[in-house]
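Next comes just one chain, in structure tokens: the form predicted alone.
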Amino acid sequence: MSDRSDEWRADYDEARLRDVPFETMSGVPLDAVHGDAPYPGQYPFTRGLHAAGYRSRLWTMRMFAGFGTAEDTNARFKELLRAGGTGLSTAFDMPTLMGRDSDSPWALGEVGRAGVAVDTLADMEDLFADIDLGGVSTSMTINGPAATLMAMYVAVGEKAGVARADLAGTIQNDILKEYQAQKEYIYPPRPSMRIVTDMVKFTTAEMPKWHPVSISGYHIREAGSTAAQELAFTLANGFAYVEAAIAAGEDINEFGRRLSFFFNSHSDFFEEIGKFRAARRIWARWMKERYGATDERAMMCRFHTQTAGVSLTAQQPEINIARVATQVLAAALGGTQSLHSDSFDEALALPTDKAARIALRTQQLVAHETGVVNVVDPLGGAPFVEWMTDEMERQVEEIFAHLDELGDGSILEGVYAGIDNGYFVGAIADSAYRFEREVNAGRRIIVGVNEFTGGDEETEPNLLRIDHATEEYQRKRLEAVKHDRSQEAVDTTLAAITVAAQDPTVNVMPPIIDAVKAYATEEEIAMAMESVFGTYVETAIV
């Protein structure tokens, strides 16, 4: 027996295993791990972060939800928790994502349409009403105004008697991928990175259960990248945040273990599994060998996964249930820590309660009926899976070498340069164009779209529709909050944010929390920093 095997057995804690039979449906007992070292839970974590894998704990079933008013989404949250969801994930509407209030001219026609509208602390209070924030972890998908939304969550927790130190969850706060793919930015890259770094400092000091950045490849993939580009651009952005935090004097062993990732689970089953396995290995090696991390927890690539929204079809939408199931299975075999499964109707509208419940049940079926959770990294050692993992790493390292060259030895500067010269946008656009040409030529079959199209005449399913009354309600609610608050307190706290933004040695989080508690609006807070940082306008690449 090898020393690595002895180490693995020492880490495999029988006392922490779930109380279920680890055997086949026919009653055949199953070993926890098969194959050679390195074993699960051992550096560089190719086979998983923990020795026992899902034998000790299943992934968090964190369903993404948000629409209409805060009260509407609060009801959906409670329904998902009743249905067996184990974490919350919040989708915000487009005005909120862009740092604009519901009464802004920019918000016309978009309030509550693609997520929940949040303008002030009053909305956040309603969003999490009667939900135990000390007993559930929450993810918030927000980037440009992330500091403000996190401040609101802190304030809501404190009002409910939950200390900052006890709040658990993640805020996306991955501003770099906004310039590369999603385009929901406010300020230029460098001041935006300053805000991200301030949030890392704040949470490291005061919120030990909180992940201040979820470095997100999901949107890069949805924009049309390849799997290798998704992985390379995402990890490169992660290294950029690491370099920025180190430059700000932060300890990599402290903040490194609090970074998390967010990947896409697309339709090419084995490519996705290889991508997930390679992600852990690449991140661990770079954190140790390039950035000097010594704490293995700071080398671990923890990630949330979402099935591929871009793969969903409006044609024959029920087929999407099968698509999502295979993507869920790939994420589970790849060792994700948490997972959102898309609803079958999302190519047509926001998901209905029934569609969201089917999506959650899909995860539960994979977890409890397929047996894939009984063995850690069950595909580890399979020649094709190991080759795919290696091939992912090879392609990713080529991209890293290019970014390193662009940045004269700094991935951070290479990412800045790649944003400025259009490298990321161009690479993603080229990949998206190639894929669409293959679909249009019939060389790549999408069931129900360019082949097997019988059944397109079927009746459209019931859809969730957000009417204009929602926008009117939200605008009147915001007007009432502004009427009832102390304008003097708002003005004072906003001025403090502007002063803090002018001094890079001052953390912007405390004054933002003060402004939130005074019921300053999201847009007012954004404008207080915009007066110092300016706004970002993308350069056209021709």
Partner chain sequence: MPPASSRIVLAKLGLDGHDRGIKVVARMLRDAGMEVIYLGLRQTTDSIVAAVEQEDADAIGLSMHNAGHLTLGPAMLAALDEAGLDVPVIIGGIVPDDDRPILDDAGVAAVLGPGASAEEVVTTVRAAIDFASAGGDETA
The other form holds:
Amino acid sequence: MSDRSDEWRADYDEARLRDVPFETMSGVPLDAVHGDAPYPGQYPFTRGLHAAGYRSRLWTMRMFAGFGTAEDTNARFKELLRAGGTGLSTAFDMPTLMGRDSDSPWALGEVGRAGVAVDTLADMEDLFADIDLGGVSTSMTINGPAATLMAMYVAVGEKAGVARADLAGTIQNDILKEYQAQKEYIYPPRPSMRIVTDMVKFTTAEMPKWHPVSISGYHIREAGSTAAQELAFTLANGFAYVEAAIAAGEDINEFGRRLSFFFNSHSDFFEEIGKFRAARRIWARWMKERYGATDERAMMCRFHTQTAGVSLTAQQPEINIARVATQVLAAALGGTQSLHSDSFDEALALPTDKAARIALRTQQLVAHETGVVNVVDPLGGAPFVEWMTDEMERQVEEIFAHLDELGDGSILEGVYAGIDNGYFVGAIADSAYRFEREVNAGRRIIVGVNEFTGGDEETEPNLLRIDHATEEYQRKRLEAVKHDRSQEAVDTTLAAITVAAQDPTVNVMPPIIDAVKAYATEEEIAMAMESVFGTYVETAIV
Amino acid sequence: MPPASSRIVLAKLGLDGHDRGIKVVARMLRDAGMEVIYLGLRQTTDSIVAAVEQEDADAIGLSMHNAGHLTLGPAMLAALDEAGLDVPVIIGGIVPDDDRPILDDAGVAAVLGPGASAEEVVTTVRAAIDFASAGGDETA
Amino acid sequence: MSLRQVPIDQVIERALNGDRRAIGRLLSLVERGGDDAETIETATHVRARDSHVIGITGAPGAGKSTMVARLVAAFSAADRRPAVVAVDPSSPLTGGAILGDRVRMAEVDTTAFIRSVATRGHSGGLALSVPGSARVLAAAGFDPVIIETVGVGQVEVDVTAAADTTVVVVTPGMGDAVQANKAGLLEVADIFVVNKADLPGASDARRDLELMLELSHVTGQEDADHRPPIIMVNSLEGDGIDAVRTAIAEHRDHLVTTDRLQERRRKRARYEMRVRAELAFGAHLQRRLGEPEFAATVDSVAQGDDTPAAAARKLWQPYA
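Please could you give me the other form, the form predicted together with the partner chain, since above is the form predicted alone?
All chains and molecules follow, beginning with the one already shown.
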């Protein structure tokens, strides 16, 4: 036996395995791993981050929830936890994502619609009421105002007696992809990066179980990129955060462990699997070879995955259940750490309880019935899968070379330049249009859309409706909170944020935590920083 | 006299940042020979009215993916009405069937759902422009 | 009621009184050309003479729109009423266009007037319509009128060069200055802007321009009394914008005090007259070629008995 095989065996024997039979449904016993070195858990981690893979721990089935008021979402959280979900994932409404309060003129018609509305700490207290923050891991999908929401989570935890060091979770906080794809930014790129870096520093020092950035390709893909572009842009953004943190004097082995990723699982089965495997390999190599990480944990590309919302069709929505199932399977075979599966009705509206439950059940089916979790990286060594993985890596390295050149030897500067000159938005828009034209021309078949359309005349399924009353309720709630708080405390803490923003050597997190505790609103905090940082206007490449 | 190209203003009204669809539609209409005045993200009813006036647009396309259409759609129509502009408004995005009559009543000329083909998009926009200009307009 | 049903005289009257819808409508009619365009020209030509027309051009990606947006804001802040005609290319295949300049001008003062113009494939039309559009805006009280074009096609360059003051925008690090020289922009520039001056290579770009100006000075510039200033600008931050505005004002003063303004306007007059005559004459010759008296000549060229040059002379000589 080779050394690497012995090493793998030793690691595997150390892992605590789930108490289930690792055999086929007919009773055939299965080896944990097949194929050649490097084995799962071994650098560069193409075959997975852990020796025992899903034998020791299944992926986290993390379902995204958020709509209406904080109380509505709180009820949904509790329902998901009861149904066997193991992590909470929060969607915020558009005004919250953009740093606007529910009483802003910009918020009209959008309060509580696509996620939960959070204006002040009071809403965050409602959102997590009666949930043990020391016992769950929470993911918050927010970017522009991420620092404020993280501060609120810290404050809610402390009020409930949970120390910030015990809070586990992830905040998306991936501002770079906002300029490239999702467009939910507030300030220009450079000051935004300063805030991200402050959050990395703060969590490295005080919140060891927290992932301060979830570097997200999901939205890049949803905006229309190819699989390779999704991977390349995402990892390049990751390198940009790494370069920024190194420049700020942080230790790559410390903060590197706390970075996590978020990818899309789309419909092309093997391309997606190759993408996931390549992601781990490329990240590990670059972290070690280019950035000098020495701790293997800082080279590991941990990722959450979500099935491709953009692949869901409004036509014959029920067949989306099958679409999601294949995407879930690709994510599992690609070795994701955590997964959200979309509900079949999401092309029409926010998911109903029933549709969300079916989506969760789909993951449970793949995990417990298909047997794909019994062998680690079951496709590893298959010629086509290895070729696809190599091909993804090749395309990605080409894009890195371009960004490196744009940035004159710095990926961070290359990413700034690519944002400024429209490279990212242009490349994504080109890919989106190419795909659309292929569908139009009938060269790509989307079942139920441009082929096999029989049965399309059925009426829509029951949809979740957000009551108009939500907006009114949320405004009244905000008014009441503003009435009850100490204006003096608000003014003082907001002024402290502005002062901190002016000095790049000062971390903005502590003054933001003070301000949320004084019940300053999200928009007030955003404005306090905007007065220093300015705002960003897109440089549209259509 | 050379034929006049149709001019359409495309915009995202409100905070929603999903712009994949509107960018694809912009290219579809360009490739059908139209002039697309692209306003991009975070527009207000005022900024759209100003653009329609200054650009003498034949139509307005709004993209909405955030369930804000019931509020923002009628708000757009009201703003146009107030400015004395009778330009057809086409809404693209996720609009449940039940909401369509409400938008029709508000005066929205057409709704394009997700997955609409290039042909549908172009035909719908042309039809909306032709219908609007059919009221004795010499440029029809 | 749609302005499309209102008689042209009334639309003109409203436009001259500042009605924005009417101005927008007139601009469409000017772009379409024909009788209405001529009616509009008659009504606006004299009234347009007091506005300062500024041409701004440069390579794609030079950040012109962002700079123009800043400049418009600066003029508005100085109590001027700026308008912009932003020209972008049409698709040569379909004739359609995506005009995205307003995105970058999103934050300009709402009193400014911005019009997006597509080249529509026929360059002659652009050469006619852009000066015509500038006239409409000037007659409606806008001052200055800024014409923004991508400095790649000859017509775009000519249109910009026919302004009172022409600003050429370059960026560091892409050989922009050299490209501008090749495109013939160097001779027409009254002011140079090195945009994105925070980028590495900005001082190199400046030096390139200075060098080329030295050389062209030797070979003789159009306006020997005016040496084009080179202004470093960072449009994203707004640095240098006031310097551009000041340079534009100084150039205008220079034109007025040295009587160069009339020279410029004569240049524009010659340009517009030539373009119109060319278009009209071209159409006329095309018609003549189809007439029976030329059939034999056309045949003899096609059969190789006569040369194209000799045959062409028969066509144009009567007018020479």
